Amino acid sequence: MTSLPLSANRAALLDQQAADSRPIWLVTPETLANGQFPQTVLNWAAANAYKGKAGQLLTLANEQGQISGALFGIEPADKDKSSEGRLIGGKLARLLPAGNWHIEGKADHAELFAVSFLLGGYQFNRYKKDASAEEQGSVSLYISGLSDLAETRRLADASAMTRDLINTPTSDMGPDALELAARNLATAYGAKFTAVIGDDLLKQNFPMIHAVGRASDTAPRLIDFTWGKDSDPKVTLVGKGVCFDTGGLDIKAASGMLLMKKDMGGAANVLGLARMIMDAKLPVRLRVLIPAVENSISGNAFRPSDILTSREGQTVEIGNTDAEGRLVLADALTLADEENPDLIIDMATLTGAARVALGPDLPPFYSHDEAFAAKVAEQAAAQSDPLWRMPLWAPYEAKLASKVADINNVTTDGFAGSVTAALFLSRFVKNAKVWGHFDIYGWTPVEKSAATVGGAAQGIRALYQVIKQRYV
């Protein structure tokens, strides 16, 4: 088994401007027509019917009848608050023709336009049997005014990563591939990578995962990687692995097993955000711990009414083989708070009923600490990168009660299913000084800006400032 490599990227920075650089007029409606343009330009928009609207690119021409510059629509600067506003570079990543361009002047949240540029041009192309001529060629941009040209790159570079690897059928991103490239991004940063698969799992007390993944052919396994200085703040990352949900005995609708090689986004997200903070060299000791498995049908598969019993000792009555995620995390939780962390975060394609409350654009996000939960919703707007706290209401953790087990892993009327998901999780993190949830969609269903349809990388930009923040 080999390491697939990145997919390819249309889009480029460049660090300086090229000699042979075009420019591009960022416009609005007012400004197209009150700006200081030639006629020939306005000549031109007319005959074309461009009024500079936001995501609209008209390519201009000299008079030899090669292209010049373009002129590209962005929002008004009192309308551009949304995310899809501050991210509009990412079009211009798909519109613009092949070669060298330049930002005439200043753009604004320019650094937010480089990386939804580099986000934009991204492709999936590894199946395509002609791939290259779907690349359209390469475009390079230069951008005056950016601050850290490098950390720009790190953040569209793991972004570009996590999307990747959701986008990676089951056939190539089973558990033990989701394994080797968590295990290449740990080497290639000098991390410590253990992994414990197969009948070890009960042998070191993770039943849970055990029991989740042991029907498939590929065994389960926990993938364990430490990085930085054990003297530095703690910090672990979980994220789900489920690299493919059939629901179990429970088994889920055709068509609700279409979309299921991103049901370890979480994993995904959480490899992304382990890559910028490594990349970045913060002052943190990062740990990750992703429970790897499928949740498939076989004769030793778990069932409904199983009593399982976890690895903090608490036992879990199955009401739903289909509400795998939420075990395994458990186990994998349980870990990451034995070491008493200045922080957890985990993040998983948990529930439908995310979406159903808020979409599958805007992920929730719970924690009990006040701080924390400002800074996330903070960055998620500075960064443009969706995020919305939901509460922790302790009240509807009695929906959970079982009559012959401590917790079951459903209720049973379906109301509130995210919240109830979480309350479930927090019941396993107990030592640790913050814990935030997120409950991640995973997935473009609908082209934007910065991104096409496929696997989504969510929050994780908003993180990783989030957590340079607290420790640098």
Ligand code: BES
Given for the second form:
Amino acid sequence: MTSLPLSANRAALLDQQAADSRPIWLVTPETLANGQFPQTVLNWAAANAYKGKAGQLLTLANEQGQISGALFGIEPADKDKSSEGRLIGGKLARLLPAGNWHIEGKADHAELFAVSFLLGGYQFNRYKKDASAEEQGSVSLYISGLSDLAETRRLADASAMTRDLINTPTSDMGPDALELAARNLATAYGAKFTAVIGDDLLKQNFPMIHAVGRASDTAPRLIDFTWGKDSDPKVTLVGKGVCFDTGGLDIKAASGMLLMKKDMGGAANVLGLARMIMDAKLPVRLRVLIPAVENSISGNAFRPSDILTSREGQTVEIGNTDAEGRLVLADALTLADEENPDLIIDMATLTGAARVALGPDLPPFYSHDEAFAAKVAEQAAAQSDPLWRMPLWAPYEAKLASKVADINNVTTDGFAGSVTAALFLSRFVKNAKVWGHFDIYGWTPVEKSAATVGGAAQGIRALYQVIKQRYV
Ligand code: BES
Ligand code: MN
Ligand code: ZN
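Coords for the form predicted in complex with this ligand, given the form predicted alone:
Okay, now the whole complex, with that chain kicking things off.
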């Protein structure tokens, strides 16, 4: 167990243009050809087969053979609708030679270009003997016309923390280390922190968190911190903190287990979102709840066919020990719901079915509240932080029926797995004014402009805006 890991980033944003700054011209195939560049530049581009396609960089040299500037391809404005297009700055962060740079003229969607530049420069090299950031050198960029550089950095830093937490393997990010990371974050912002650990979970009535996590050598726990003024609207974030998911006695195959250090991706993402909210001092009474467990196998592991009594009182028949996320979330959601908050948001790497439906890059979300759902969809598009609403399809609730308990944790046919998981959770939220559930992947399997392969911040830049605008 170690303390909060530190991320490296080769990219930084400058408040002012540096004295030795070199220009970057943003081009498209059309603007490259339309006459603003001298013939020497066009000849150099042609010699390099450089066409100015989105994401392509061409460095320019002076007569001494020193790099004097660069051309960087962006999406044409009319094709700029895709989230990838507006986050193209992420590629620039990885391609630029070390040193100081500035964007010549104005960038479209300058804020997104800037945040993607920082997101794209993220490097997880905590376990590398030769840190590649040093080999490659760092890049600093000045972009004119940014309205709030502190806000841009806030979003990027919080996202980097989220990615660090996910990337750190379970050997250094078990329930105890996740607690320490949350405690460090809470302390840094003056939040009030508690954790209910091990058998105290039984005494304080969190039976399902205990049952799922008790087979691990590292005790299960419920992380709980609150921040802000008691008189402000209550916003509670709940994150699935399964630090490793073997599947339990319904053990996963090797291929399905390989990535399961990321099963605390929901917790990592709500911690990133909490960091944004606290750092910006949004006028809310924030609470963060994270059931942190390892779904392990041992003689005392919970079993298929066991019947658990939840904190809420409903009994739950265990149809599959690999559907553990909804169990630990149910007890945490019940606690969240007990103080009638204005908003509960939960995030969880809950189902493989969500990936079958929408793939790794487009997390589904669920809410009964039309206005909230519309706002989430709007901000997901505006921030290029994709999220897609799926239905809490009430008729499917019957699939969760149990012959011996109040509810089963799985359905028998497995259809609509992300929907039925969401419906399971909905049984434990009754008093909150608005509830939103986000079934995220928490991982980037194929490099994108603003995300390298590894742990992923998903939806939290969008949700930060939703919260910011809801409580102005
Ligand atoms: N953590 C997994 C879900 C998961 C799997 C997310 C792969 C992302 C990628 C979760 O605990 C799980 O195992 N869910 C099962 C539920 C099933 C047993 C009803 C699943 O999705 O297969
Ligand atoms: Mn599982
Ligand atoms: Zn899981």
